[in-house]
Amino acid sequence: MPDSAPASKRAVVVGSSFAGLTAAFELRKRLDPAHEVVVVEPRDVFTFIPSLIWVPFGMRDPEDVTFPLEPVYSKKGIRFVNDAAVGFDLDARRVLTADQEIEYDSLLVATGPRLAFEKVEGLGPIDGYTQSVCNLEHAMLTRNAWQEFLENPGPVVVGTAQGGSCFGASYEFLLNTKHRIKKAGLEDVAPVTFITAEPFLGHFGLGGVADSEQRVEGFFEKLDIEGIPNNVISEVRDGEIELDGGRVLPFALSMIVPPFTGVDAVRETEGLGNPMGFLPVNDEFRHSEIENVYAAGVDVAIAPPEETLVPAGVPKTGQMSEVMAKVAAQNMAADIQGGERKSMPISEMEAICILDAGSGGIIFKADHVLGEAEHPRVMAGPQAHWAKIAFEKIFLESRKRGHPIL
């Protein structure tokens, strides 16, 4: 008698930003058609987060930086569940939403972060006094705040709070804000200050890349921006930020990237995340304690390369998230139907960052995201601005068609 067909199995991806989208495509490519790929995501669109720094200035609208997820997944034969995971039953191997329980044979957690504004009193656009560009809704609120600023300009404060890790977004928003202030002829009435948890400017949570400290300091001196590293925000009040030590910075506009934690569904599932809600993984991006659970993206726990005076996390860029996702997906496919496995120590991953400054910028590339880079590269000039625009267009057009070419 012929052998019976192998039992159908299901790979579930929770989250659909850079890591989740990439992992879903990779799983569908690697798995036989008999096996199912399911994506669980509360948003019905993908948002190209790196472009959100342009939204407040009207350089991008929501439709420019998003695309609907369901048609893309449907075309690829991936089931899309437009719902939020509220928890995980690790023993029964189920993802829990408000309306259903989805069983899995292999699970990838790619939820991204929770924005922990509450860790600093007065921080955030909803219950506080500062703006954010961490998601599309916040970027649109920042657009409103920018228009109000133009009508009533004054000092600007931009930065990343203690415990934060997304330093690139705060640098880019800072440089674009300064560019727009200059174009509006407001430099005399709108001084700009940058506050950061980094031990020095250009540290980026990575210990710096080549001469990034000197490059960033040179940018700041040229643009007349005061930079305050090793910063702790004590409290934010209406129109002013108080730093640890007592200095008070007045502002007419402020954008502060908050600390990140893991999402509630992870934090409230015993044994899944660390105390901050991030998932510990091995070099296969499999959970260090749970065999059938993987993680990729911002929700992965990465220890900083060095202890800093003020807590500063390691950034997880979109490029890093995609690398993690591809490694995790290959190993999930191997779990389900066999095949070659892959390891990728986080310390050996590359880091590429483009800091747009409105008409110029800086490009950083490190061959090792943690530790000493062997061949770091830093370039400054207008090519950085155009490189980011090109990357945005290539990425969005390729992903809309279900082709993760990068």
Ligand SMILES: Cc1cc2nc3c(=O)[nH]c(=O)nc-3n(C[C@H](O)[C@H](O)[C@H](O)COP(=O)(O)OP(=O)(O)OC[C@H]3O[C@@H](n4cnc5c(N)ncnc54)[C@H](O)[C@@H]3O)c2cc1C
Second form
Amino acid sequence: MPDSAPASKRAVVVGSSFAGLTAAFELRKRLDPAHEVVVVEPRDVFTFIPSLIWVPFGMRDPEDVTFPLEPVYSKKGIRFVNDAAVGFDLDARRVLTADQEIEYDSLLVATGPRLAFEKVEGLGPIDGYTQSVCNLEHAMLTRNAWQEFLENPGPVVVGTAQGGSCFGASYEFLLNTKHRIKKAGLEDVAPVTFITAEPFLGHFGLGGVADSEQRVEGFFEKLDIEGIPNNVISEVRDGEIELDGGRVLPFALSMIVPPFTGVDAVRETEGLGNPMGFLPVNDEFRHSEIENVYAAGVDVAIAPPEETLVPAGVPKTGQMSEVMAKVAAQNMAADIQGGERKSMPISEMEAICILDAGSGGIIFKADHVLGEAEHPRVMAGPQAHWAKIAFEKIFLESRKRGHPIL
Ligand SMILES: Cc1cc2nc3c(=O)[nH]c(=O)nc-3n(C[C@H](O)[C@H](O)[C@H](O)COP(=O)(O)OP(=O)(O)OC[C@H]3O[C@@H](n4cnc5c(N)ncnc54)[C@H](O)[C@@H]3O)c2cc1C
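Form predicted in complex with the ligand, following the form predicted alone:
After this comes the whole thing, all chains and molecules, with the earlier chain placed first.
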């Protein structure tokens, strides 16, 4: 190698969903070809999680919402390690998998959430009685549960458990389920109840967006859905949910989004995450204590904007995860080879939330994720449903080709 050639450095991205995929593309675009980009991810496909709300109703099959990662990365000159990180050696700067150690000069942790079903007794599709749409395997189990429900219909309970943050997913599943119940002519035998940790309907963990409280309440009234905010689930048993205070909600079908924590590899690495396993970052999405470590997406620690009666976290959407990833990647590239840095306080990020309702829906847009939005906009109608489909198609097609747009 000639003396003037830059020493090759390695950026490693752990996790390859909204945040990891975006960061890997951005790093490859910014870094000199002499530097290596490596992605570590146990799944061999990308899954477009926002469409999982449609999988239980057969409106999407697994192949409609996924694409293989290896061909995309190899085309872009990114090394793909199809394995899970089991921990991090922060002193030696290594990502540890079950059978290898991958050195890094700069690291992005984009491992998303761990679904903490164990925090509520009886919650979850594996050791409990409720369904989930938080990953493809769970969405397929919910598809089976939906078929059983059609054969044996009864009350439906949808919601987000105490300590949860992914409120949009439960609202969307709720509205889609209601839409399907109506289409199946089962409204008389299948009353629908929504339970949520939010202090009011339409709060979304953000304090609400514009008149979201009135809009969501209006929707619920029109659709005859009972909404129970400030809710704490005491226990889930086979076919019933007991709420704090003693009320018991029977169900033939229930989908409850669990609270999230960080993943085990982060939780078990001393100094990497907070007690919940989320990574503390500064406005450059660099770890607040560790120089060469960055984080983006759901695994970033964000303090709620206000204290609520029942713990409710701040949602981190796909769009926010991608913005964080781009900022982090720019700063990682600057660490490696110099160049302009970028800073983006979370409070200043734009928030766009599409709540699909099966045929219509509501779009909320706020110029600030946190705090008082200056120009909030809310649109209700069929355009929300079409906007979500357009988002899905453009996202999947462009990422599959390695040319992200949107
Ligand atoms: C049902 C549902 C609907 C949603 N709808 C929308 C929507 O309409 N619009 C929107 O913007 N957002 C939506 N969201 C939120 C969106 O899905 C998340 O914001 C987004 O997935 C976050 O991306 P991420 O990369 O941070 O984490 P994730 O998508 O959770 O990905 C984390 C990745 O890390 C990998 N990983 C985990 N552990 C390890 C490990 N130890 N080693 C290596 N890799 C690991 C995982 O396999 C995964 O691929 C929805 C979420 C849900 C659940």
